[in-house]
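Take a look at this single chain, the form predicted on its own, given in structure tokens.
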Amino acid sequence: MEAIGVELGKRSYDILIGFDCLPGLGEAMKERGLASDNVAVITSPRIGGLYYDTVEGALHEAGITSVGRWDVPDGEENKSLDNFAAAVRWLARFAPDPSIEPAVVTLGGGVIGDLGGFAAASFRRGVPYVQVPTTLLAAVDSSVGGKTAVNLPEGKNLVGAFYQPRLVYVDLGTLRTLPEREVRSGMAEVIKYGAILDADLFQFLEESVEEALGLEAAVLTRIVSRCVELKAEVVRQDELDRAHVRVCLNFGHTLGHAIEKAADGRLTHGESVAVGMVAAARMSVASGLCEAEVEARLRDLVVRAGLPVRAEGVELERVLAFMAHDKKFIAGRNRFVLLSDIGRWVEREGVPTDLVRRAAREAIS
């Protein structure tokens, strides 16, 4: 397995990515001083009908002797505080013996090792917990910086805590038993960090994302890995996200996380994201930050990876009231990450209203 580390001193912890992979992940739990005997794994029905035995197996190969489940519903709207709420009752159950600190493994998408990593925060103040990505998103993304939340009725994410993770173990096999509808979302990341930090992985989605598509094995190993290794460096110069760097992550979100509560579990979090670039893109031309031609190689690589460019039938008035509660506005001032060129970016603060609201408009219509 290809292993990548984010250094971060005291909280350092590796990346592995492989194919097929799943069956060792006991033993990389053990390797790293994991290998607890009690043994928690947060997942959702789907996931953990398929992978469920695969992990108890193998951890049990590990010599953990106590290995619980734990199944959060599908889906994001399921992100919230009474299922953050039911998982860590659930550990309390599990994990009665306060002389024994469990482990929590997540094993599914986004929305498992958010709440699930949240869950590893909170319960007795903080347990060791491993990320087991299913999803292209997760792999790239959210398994990695150490971002846990749950959602709540005013917006994505605003509940949580900053808390990394002991091991990220990234088995590009389960990406194989996804729907394509949920490796083409999880492409919406992968442009974002070619479209951010680096314009030779942009150039080499240009000449792949088919194959990538297509879970070709050499194709997709080099752009996770990739994707991986920017995500890393990002965090290890700005675990906390407050030395205006891991910012840039959040490109084609402000507007993206709005227009996915708008649209109301109509759109993937990663069809929302696509949406949001390419109305920062439109908007960085407007601003005079770049020329034409980067948002249309922008537009038309989400094309190719058959994400959506507007989000029709969304209400303008409602995506803007949603993004009047984003997190990252400050004291009430827009914040946009937007591109002076393919691999770079600029965070922008009050941007004008009517050119945030055009953008919108145009989004959406």
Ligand SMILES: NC(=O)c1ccc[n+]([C@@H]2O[C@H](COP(=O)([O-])OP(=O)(O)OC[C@H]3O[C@@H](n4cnc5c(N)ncnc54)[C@H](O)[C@@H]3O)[C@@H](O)[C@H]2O)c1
The other form holds:
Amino acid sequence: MEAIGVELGKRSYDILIGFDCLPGLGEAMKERGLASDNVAVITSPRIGGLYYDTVEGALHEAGITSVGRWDVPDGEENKSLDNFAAAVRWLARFAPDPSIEPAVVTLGGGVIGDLGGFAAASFRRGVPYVQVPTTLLAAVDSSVGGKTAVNLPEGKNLVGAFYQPRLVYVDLGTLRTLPEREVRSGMAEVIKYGAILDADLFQFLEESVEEALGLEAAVLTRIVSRCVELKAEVVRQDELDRAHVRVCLNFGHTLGHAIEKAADGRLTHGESVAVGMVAAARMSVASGLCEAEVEARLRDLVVRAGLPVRAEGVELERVLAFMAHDKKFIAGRNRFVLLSDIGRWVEREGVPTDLVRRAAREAIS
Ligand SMILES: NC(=O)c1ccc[n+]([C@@H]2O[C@H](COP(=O)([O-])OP(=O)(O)OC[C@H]3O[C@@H](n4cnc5c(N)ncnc54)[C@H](O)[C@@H]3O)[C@@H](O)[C@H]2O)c1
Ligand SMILES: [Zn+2]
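The form predicted in complex with the ligand, contrasted with the form predicted on its own above:
What follows is the entire complex, opening with the chain shown before.
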């Protein structure tokens, strides 16, 4: 297995990446002192149906006697305060003995990782937890970095905490059961890492994106490991998203989020981000920040990943209105993460409105 460290002083932890390695989860936890007598697995009906038995077996094999399962219903709409409350109340029943500190395992995509991580952050003011991501997006993005949250009707991720896991354990073999559209959507975030931070990764993707989408073990392990390394370094420099480093991960997301909302569920997050990245590259060229070739290479890779480069049928005014409400727009001034080259990001504030409008218009027509 590949092992990557997230260096955060006392809060440091490992990310282990392998293929069909789920049966080794218990041992990996035991080696790190995480084999509590009580291990609470938070998952969903679909994901638990596929992988809970393997996880339970792996934990028992490591000598963990009491293993429990709690299911949060599948889907973003279930990353809610109600389901968070249900999960922590279950934890209270599952681990009633105050002398035994339970450990939480989140088994699933970003929805389960975010909600389960927040449950671990707040139950008894924080118990150790292990992220076991089962989507490509969760493997390269949401499972690393300690951002946990649930949604409110008033907005996404409005209640949460920074709370680092004690281990991230990635079994890329679990992606075999993930719908292909979800794999492609996760690939948008993979492309993002190459575009903003690593020209070599970008070039490797140009050589092998089809193999990666086909879940070829060696190729995918190399790509995911590199993405995780990049995210780990960004998190090391800016754990709490205040040092103006973590902001680079918003590349393609300013316009992407607005398009995602305006598309009313017709586009996935990754598809919207793909459109947003191509638009941001176009803005970078139009602002004189980089050569036209940068946009062309990004567009080609997005197309080869089976992702859209524009979002047809979405209303321009709605996209612009959602963008104006984006939390990244501070005091009314827009902010975009743009590219000065493949693998090099820059942040630009106060991009001329006509340029933004044009980029948005071209992204939807
Ligand atoms: N914490 C962070 O830093 C961070 C970063 C990015 C995104 N997020 C959050 O992540 C969430 C999106 O995560 P996601 O894209 O993983 O979506 P998701 O968790 O909703 O999973 C997508 C779908 O795939 C199913 N699924 C998951 N793994 C499977 C598998 N191996 N086989 C079959 N089906 C499987 C799920 O049941 C679900 O229906 C959002 O809520 C977003 O806010 C968090
Ligand atoms: Zn994203």
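Basically, rigid core = biggest C-alpha set you can superpose within 1.5 Å across the two forms. Residue numbers count along the first chain shown, from 1. Please read all numbers here as calculations on a predicted model, not as lab measurements.
Chemist: Honestly, after the rigid core fit, is Ser284 moving at least 2 Å at Cα between the two forms?
Modeler: Yes, shifts by 2 Å or more.
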